[in-house]
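Heads up, the chain below is alone and in the form predicted alone; it's given as structure tokens.
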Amino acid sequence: MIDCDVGVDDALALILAFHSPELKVEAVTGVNGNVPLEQVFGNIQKVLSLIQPKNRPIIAKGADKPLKGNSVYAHSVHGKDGLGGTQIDLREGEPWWQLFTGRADELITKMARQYPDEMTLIAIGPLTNLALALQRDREGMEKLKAVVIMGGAVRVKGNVTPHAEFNIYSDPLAAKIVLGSELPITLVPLDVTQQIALTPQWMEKRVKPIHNSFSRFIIEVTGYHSPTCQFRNKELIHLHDPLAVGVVIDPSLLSTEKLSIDVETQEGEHYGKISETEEGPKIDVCLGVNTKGFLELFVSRLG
């Protein structure tokens, strides 16, 4: 189950996602977070589109604002829709999906009592839904195998502020209560995501060579221009979500630390940092990455 809010790389993840035999994803849920909610789920929609799985996911809104202060979006990194402009149609009378009618926080309480200790839920966006679910029903979070989140940096510098990374400054609150929630949780921080990123080199001749729908999205999603070997003036994408993706195929691509998690949730110059703490419940937190090795499972699954 991977809960998400999509933009670039979380489009990248779920593709990963889909097109991985180790994974059966059952359900994908939006929060607010790269882009307002409503443009958030009209771009699972999208992505599911393009990826026409055939188990058809149930999908489902979730929150449309943090548990505490105001949204802020990145839509300078993601573009205005989140997908940098890219055109999917949405096919109609094919939906890849079938569609919930409660919210996130309830579907996923659901799920994980309907398959428990089975169900190991994804989290690429703010935690908005995930503390929301543990306030309707932490009991049936308690049956989730294991929750895999996106978020944080802990040895390294923030991509928001210099202390605080975008999924966790999105909604601390909501960060602070689930990782603080003792469930079985592995944390995927910019400390591992910023050593992953597509590269002029892997875009050409991995990436391009593959000419299918999957490596042309990639190709204009995230603006790549041969001619300058640039994406939209950057000189590299980090695949931040897809990462987290890749820890459930494949744990043995990260090293762990088990450590005590704390969140800054007053406002300041430290709001959204996460801090290494003496108390608290530990969690997996990742450190080191096999940088190649997931490269390779990444392009691997883009076939």
Given for the second form:
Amino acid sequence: MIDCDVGVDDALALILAFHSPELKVEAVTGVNGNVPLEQVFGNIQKVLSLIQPKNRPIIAKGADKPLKGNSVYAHSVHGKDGLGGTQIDLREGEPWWQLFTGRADELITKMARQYPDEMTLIAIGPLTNLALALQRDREGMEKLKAVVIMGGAVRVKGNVTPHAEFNIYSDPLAAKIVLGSELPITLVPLDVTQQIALTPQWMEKRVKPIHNSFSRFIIEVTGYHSPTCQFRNKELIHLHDPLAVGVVIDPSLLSTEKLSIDVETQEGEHYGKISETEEGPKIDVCLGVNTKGFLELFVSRLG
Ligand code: BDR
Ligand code: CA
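The structure above corresponds to the form predicted alone; please provide the structure of the form predicted in complex with beta-D-ribofuranose (BDR).
In what comes next, the whole complex appears, and the chain from above leads the way.
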């Protein structure tokens, strides 16, 4: 099950997940994050139209605002529509998903109960839906096999403020509830995701030659142009969210430490910062990654 806020790198994470035989993606839920919820939900459908998954995952809309505070969007990174203005047709009426009419937190707890100790939840947006799911049915959430979360900056600088990473900063209260929940969590912070990037070299040598709808999509969604113009004048594109999927496909690509993590929910300079603490449940925090190994995995799954 994937909870996301599609988003350029969320879209790439969905492609990686659906193309990986190690995983069976049963559901995709949307949360307010990089762009407003309605746009996220439309983007989930667009990306599924591209992937055309035969198993027809269930999709559901989640929270349209954080538990506390105002929405923060990332249009400057992901474009106005969250997909860099890409032109994918939404094949309406084609059966690539099943619509769940309830809310995402309801679907998450329902699936956790339906597949006890089997279901992994990969969360690659703000943690609002997960916090709501915990409030709705904690016992159900305890039936999850694992929860893998892309978020936070442990021993490196943040990417929204010098201290905070986007997914945690967007809803620190939700993050505090989830990270303190005692669920079997693996955290995939900027410490590792910032070591994974598509560069012009990878685009030229490994992505472009694939010549299929997915390689073309990556070129379009990342705004890749050429080795000189790069990605809309950005040197590289971090694969934050795909790495969280990579952790589930092949955990040997990462090294982890067991840490207790706290989240700053008070407004001020450190709002949304996560820090190591002495108290609280210990979670697995990824602090090392086999960069080349993951990039090889990622491009190999585009074919
Ligand atoms: C995270 O923030 C979002 O903009 C990305 O999709 C990713 O989930 C990285 O900080
Ligand atoms: Ca995301």
